[in-house]
Amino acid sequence: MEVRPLHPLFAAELVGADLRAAPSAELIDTVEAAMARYGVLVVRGTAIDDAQHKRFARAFGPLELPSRVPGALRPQGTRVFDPELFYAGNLDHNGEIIAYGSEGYKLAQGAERFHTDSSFHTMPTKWSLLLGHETPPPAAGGDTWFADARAAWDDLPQATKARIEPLVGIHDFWEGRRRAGLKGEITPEMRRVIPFPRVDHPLVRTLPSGRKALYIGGHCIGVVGLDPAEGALLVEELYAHATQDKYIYRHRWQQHDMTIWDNRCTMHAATPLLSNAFRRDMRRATINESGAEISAYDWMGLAEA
C-alpha cells in the first residue's frame, strides 16, 4: 500500500487496498496514520457492497446509525435503504432522479456550504467514509470540496488565536440550513421532523495528535456569551478565512471511490450537478470516537420526546 498526497496541506491518496476482504491490522495502521496526518483519504475503485462498507468503517470506531422520529417510517418505494448508512445523492424512494432545486431537493442544497457532519448533535464524532455507487461523469459537476481546518487555525494570528480558543460555538441544523439558503420559515413541523436541539461545541478543537483546529461550518450559527450579532460575525469571519482556496481540496468523484474525511477537523461542501440527466447515488457511513453504536436522537435522548 502506498498513500500519495493530492494537495500541499492536506488530503491524501491510498493505493493498494481492496476493501473487499476484512481489515487487517496492516490497513488499519496505514489508514489511521493516513488521516491523522491528512485528514481526508480516497480510495479509488473498491467496487465494495453496503455490508463491505459498514465491516471496513467498523475497523476504525462504532458507526452512528442515522436518526428516525418515533414512529415515522420511510417513505415507501421501490428502492432498497440499508438502515445503518445515511443517503447522499439526487435519487429518491423509487430510484429516480429528483430535479436540483425542486421541493424535494431544497433541504440538501444546504450541504453545498461547508459544514462538519454531525456537528449538530453531541455524540463523539470522528470519521465520516462517503462511497460513489453512481457517480456523473467529471464535467456534469457533484464535485466535494474539502477544507482543512487545522491548516486555518495554524495561520491565524496569535492575537485571534487567543482570544477564540476558550469561547464555544452554538450549533443549530435548521438556523445553519437557513443560512445556507433555505427558502420560507423554519416551522415547528419541520423541527418536529428533525428535532435537534441547539448544541455547544468548543471553537477550537485539539485532536489526538495534538495539533488543533477549528469548528465551525455551517451549523455554527453564533459564541456563547455574546451578542447574537457580533457571534454570528465572529463565526462568519472565521468561516471565510478557513474557506480561502488554498485550504481546500477539490474531489471529482469517480464511481466506485470511498472517501474519507476527519469530521474534527474538516469541512466540506457538495457541488451541485449541473445536468438533471445523471444520477448519483452516495452512501455514507459515519463513526464515532467510541460508545454504543446508536443514532443521535436515542444517544441525546430525544427519541422518547
Ligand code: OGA
Second form
Amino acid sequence: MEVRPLHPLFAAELVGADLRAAPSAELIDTVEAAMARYGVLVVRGTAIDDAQHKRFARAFGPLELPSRVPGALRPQGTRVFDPELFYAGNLDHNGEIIAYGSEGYKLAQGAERFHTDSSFHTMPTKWSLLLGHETPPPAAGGDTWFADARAAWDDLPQATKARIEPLVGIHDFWEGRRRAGLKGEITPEMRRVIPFPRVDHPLVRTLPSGRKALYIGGHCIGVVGLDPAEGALLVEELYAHATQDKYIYRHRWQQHDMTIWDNRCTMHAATPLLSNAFRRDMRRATINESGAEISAYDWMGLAEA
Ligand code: OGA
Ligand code: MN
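Given the form predicted alone above, I would also like to look at the protein as it appears in the form predicted together with the named molecule.
Every component of the complex follows; first up is the chain already shown.
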C-alpha cells in the first residue's frame, strides 16, 4: 500500500488497498495515519458492496445512523432510505433520476455550500466515507470540493486566532439551508418536519494530532454571545477565508471511488449537476468517534413528526 499526496496541503490517495476483504490491522493503521495527516483520503476502484462498505467504515468507529424523516420535505427527498447508509446522489427509491433543481432535489442542494457533515446535531462525528456506485462523466458536473480547515486556521493572523479561539458557533439545519439558497421563509411546519434545534460547537477544534481547525461550514450561522448580525458576519468572513482556492482539492469522481473525509477538520461541497441524463448513485457511511450506533434523532430525543 502507498499513500500519494493529491494537493500541496492535504488530501491523498491510498493505492494498493483491497477493501473487499475484512480490513487488516495494517490497513486500519495505514488509513488512520493517512487520515490524521491528510484529512481526506481517496481510494479508487474499490468495487465493494454495501456490506463491505459498512464493515470497512465500522473498523474506524460506530456508524451514525441516518434519521428517518417522514414526508416530502425530508433531506433525502424521495431517495432510498437505508437505516445505515445516507444516499447522497440523484436517484429516487425506484432508481429514477431526481431532476437537478426540482422540488425533490432542492434540499440536497444545501450540500453545494461548504459544510461539515452533521454539525447541525450534537453527536461526536468523526469521518464520512462516500462511495460512488455510479458517477456522471467528467463534463457533466457532480465533482466534490474539499477544503482544509486546519491550513485555514494555521494561516489566520495571531490576533484573529486569539479572538476567535474561545468562541462557540451556532449551527442550524434550516438556517443553513436558507443561506445555501433555499428560497422563502423557514416555516414552523418545516421545523416540525425536520426538528433539529440550534446546537453549539466550538469555533475552533483541536484534533487528536494536536493540530487545530476552524469548525464552521454551511450549518454554522452565528456565534454565541454575539449580536446575530455580528456573529453571522464573522462566520461569513471565516468561511470566505477558509474556502479560498489554495485550500481546496477538487475530486473528479470515477465509478467505485471512495472518498473519506474527517468532518472535524475539513469541509466539502457538492458541485452542481450540469445534466439530468446521468445517474449519480452515491452512498455515505458516517462514523462517530465513539458511542452507540444511533441516529441523531434518537440521540437528541427528537420525536418523529
Ligand atoms: C455528502 C456530500 C457531496 C457530493 O455526502 O455528505 O456532501 O458531491 N456529498 O455528493
Ligand atoms: Mn456532506
